[in-house]
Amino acid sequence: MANMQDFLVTRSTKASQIAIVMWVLIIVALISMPLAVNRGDMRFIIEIAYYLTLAQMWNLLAGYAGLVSVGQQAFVGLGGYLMISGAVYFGIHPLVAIPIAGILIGVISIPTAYVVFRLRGAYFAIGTWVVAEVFRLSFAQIQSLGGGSGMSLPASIVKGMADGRQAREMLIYYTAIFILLGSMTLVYTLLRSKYGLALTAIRDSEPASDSLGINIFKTKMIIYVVAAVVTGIVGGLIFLQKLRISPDAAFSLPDWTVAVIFIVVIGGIGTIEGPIIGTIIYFMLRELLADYGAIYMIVLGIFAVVTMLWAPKGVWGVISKRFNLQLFPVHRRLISDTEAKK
């Protein structure tokens, strides 16, 4: 019988080591993309980037912390409005206003968390939606921001971002890629830290986690604030690209939460790979069914229901189980010395 010293605790696998090369190639391709595609393709990649970032943040909340929010559009809308307000009324460069908006949203999210954390389960989900609706109705009353009809980013501010439309598009493109890569690195690092272990324990059993000395409230608060900050930053990016904002567009439940939940559920909740797979599937279905009107939403709904019944852990869950794949090694595994040397 092998002794305990004959075993090693590891995270990496052969698949994850190969994946490192794949991720490097993808990053190089994304950086080089503006040299090979037109502005329409760049805008499409930007949209993929911000949906994937939103999906990673919602997955961090629901898949790891057990905080099933249906009110993340609150932070998307706040990010957009704070970015435009900073640019219009304080003369801040829009790209500088985006991280400032994220910081302010982090501050705003703390008292919001104290309110919604008093709720559990479905009540928490409803509570987050109510908070988002309060923000939507509140901004609809602010006439200096256009009230219910919203406002546009002035042409002088847009032109001042860079020399020429192509340069502005590239600036926004690289900002989107930077936010995407930064958010995924943040999630990966966070899950490999002590907070990742705490989140896993909390997700499996809150009473057991509490008995082991894990500060459940503090851990959830950190994750909630982190997700709010990044979601707000993405919101600023979205409406910088759109150049116009209104309460209904900024705080849209279908656009910024329902679609994101769909992505995470079909891809695989509780994994970093899941939202990536889900985003690919979502945009493939959207492009294939874009000309079919309401049928598009019906097909998405049917696909989501079938996936939840057939594969509760999502498409990536099936792939991971079938081929024993882990492209982002965040879980610890116990292996023998013999296996490690193979």
The other form holds:
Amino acid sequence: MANMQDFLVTRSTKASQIAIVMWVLIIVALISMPLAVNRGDMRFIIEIAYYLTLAQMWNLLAGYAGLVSVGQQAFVGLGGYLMISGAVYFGIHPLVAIPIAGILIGVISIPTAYVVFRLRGAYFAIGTWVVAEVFRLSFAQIQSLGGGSGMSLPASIVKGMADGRQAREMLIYYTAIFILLGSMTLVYTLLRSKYGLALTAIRDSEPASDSLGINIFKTKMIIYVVAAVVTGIVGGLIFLQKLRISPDAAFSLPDWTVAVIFIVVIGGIGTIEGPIIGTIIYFMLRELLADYGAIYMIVLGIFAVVTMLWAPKGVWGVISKRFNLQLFPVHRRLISDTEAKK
Amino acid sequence: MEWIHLLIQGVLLGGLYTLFATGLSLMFGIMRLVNIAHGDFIILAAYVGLVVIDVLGIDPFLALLVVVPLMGGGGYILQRVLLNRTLGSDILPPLLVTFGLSIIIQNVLLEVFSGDSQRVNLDNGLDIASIQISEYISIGVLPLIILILSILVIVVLQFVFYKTELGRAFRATSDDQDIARLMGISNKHIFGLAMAVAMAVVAVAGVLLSMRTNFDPSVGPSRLLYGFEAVIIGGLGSLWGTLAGGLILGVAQAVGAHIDPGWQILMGHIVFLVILVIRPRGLFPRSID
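Switching from the form predicted alone: structure of the form predicted in complex with its partner chain?
Now the full complex is given, and it begins with the chain already shown.
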């Protein structure tokens, strides 16, 4: 009989140790990328970076906290509008306006949470959607922000960001990479912290975790606010790159939430690796089917439905089960002492 | 006088919203399914109606006799083949599968019918006819017919629910699936039938919508939101509550539109959120969930 002391709790696996080397290589590649590729490719990488960040945040909400939101476009739009208003009306440098927008969104998301948390499960989903619509329709009424037709970031502000176009694009590129890596690190540390454990416990059984002293409301609230802040920051970045904002573009359900949900579901919900795989598949399909318009969305839709029905853990779920792989060591595993000593 | 006019317009608008909400309310009430594609099914029904009217050359109201069984039958098959697989303790599969369906329906409609705005015209001028009550108040004949039909749908459903064997099976399954099965009820079949009934209501809603307003493949999601708001305002599990919710939402939107056209939808959403904060379980709740 093994005693309690004979077991070790571990999170790292052989694969995850090898993966560290891979992550370092990818990060180095991302940082040196601007030396090698042209402007179009850089824009493409920026887009991948912000979609992956949005996907990680939605996955944190839906996959870990059980908060299936269909209204994250609310925070993307708010981030964009707050960044532009900060730059235009308060003369703040856009890159400084982005984190300020993030903080303000964190503040706004708290009363929002108190409203939408009154709805549970699927009703929560539609409630978040209504809130996003309220933001979209309200911003369309604000004439100083261009009303329904929106506004552009004035050329003087854009030019004042950095010396020349190339420097500006580099600045946006590195901001995007910084936000991506920062958010991935945030998710990773969050899941390894006691909140990660609490989230797993809540996911497995709300009453049981409640009885063990986990504050369910507080835990979900923290995740909701964190996701809102990061999503808002990404929104600021998106519209800094686009240089133009309108209520329909800023609070677009198809662009900022539908695409992200497809990415996470197809890739594998409830894992850090899933959104990465999903983003790769999403952009590959998009490049392949870009000329077909509606057909592309139909294919994605069918892909998502089939995944949900026959492989609910997504593509990564299938891979990780088949090869017993884990690239981000966040799961705690129990191994016996003798096994560990080998 | 102006306020009475607004109230009447709102109530008439609310008739259509009640129909949007009823199907949603049925699906949630019986199988705890929140159908994200609900609005898109309404628009799908509108297009099916459009084709039926065009091909058969019949009166739009007669088209209901074709569209209702068609959508109802489709609903049964959809539930048995696809949606029954998603039901369980996890809320994610039904949510995401219907979400996927929503995107698929929108884009299939876009491929087949293009994004052009459509509308069913009534030959007999019914769509513009109105009853003049006083100098300020007139009631559109078509909106009045829609309101009466929506109340009729609620009355029929109430009868089915509380006076027939099928309704008893619906209520039993809704109360406790496992016990219902022990009593010899086939859940899968009952869910199929419930979806068929819900889709029949969706068909009525879609065909009536096509007579009253313009529509295109992208307008489904907002119909889902109106229906959802009406259900929550009224309270889950109560059909009369759903009617009240639909009417309240209609009046809220009419008042909003009166302030500023841009405020119509916004006012509906705000009234919904305010009621959600004050009465989280709606105004006339029946079931606890």
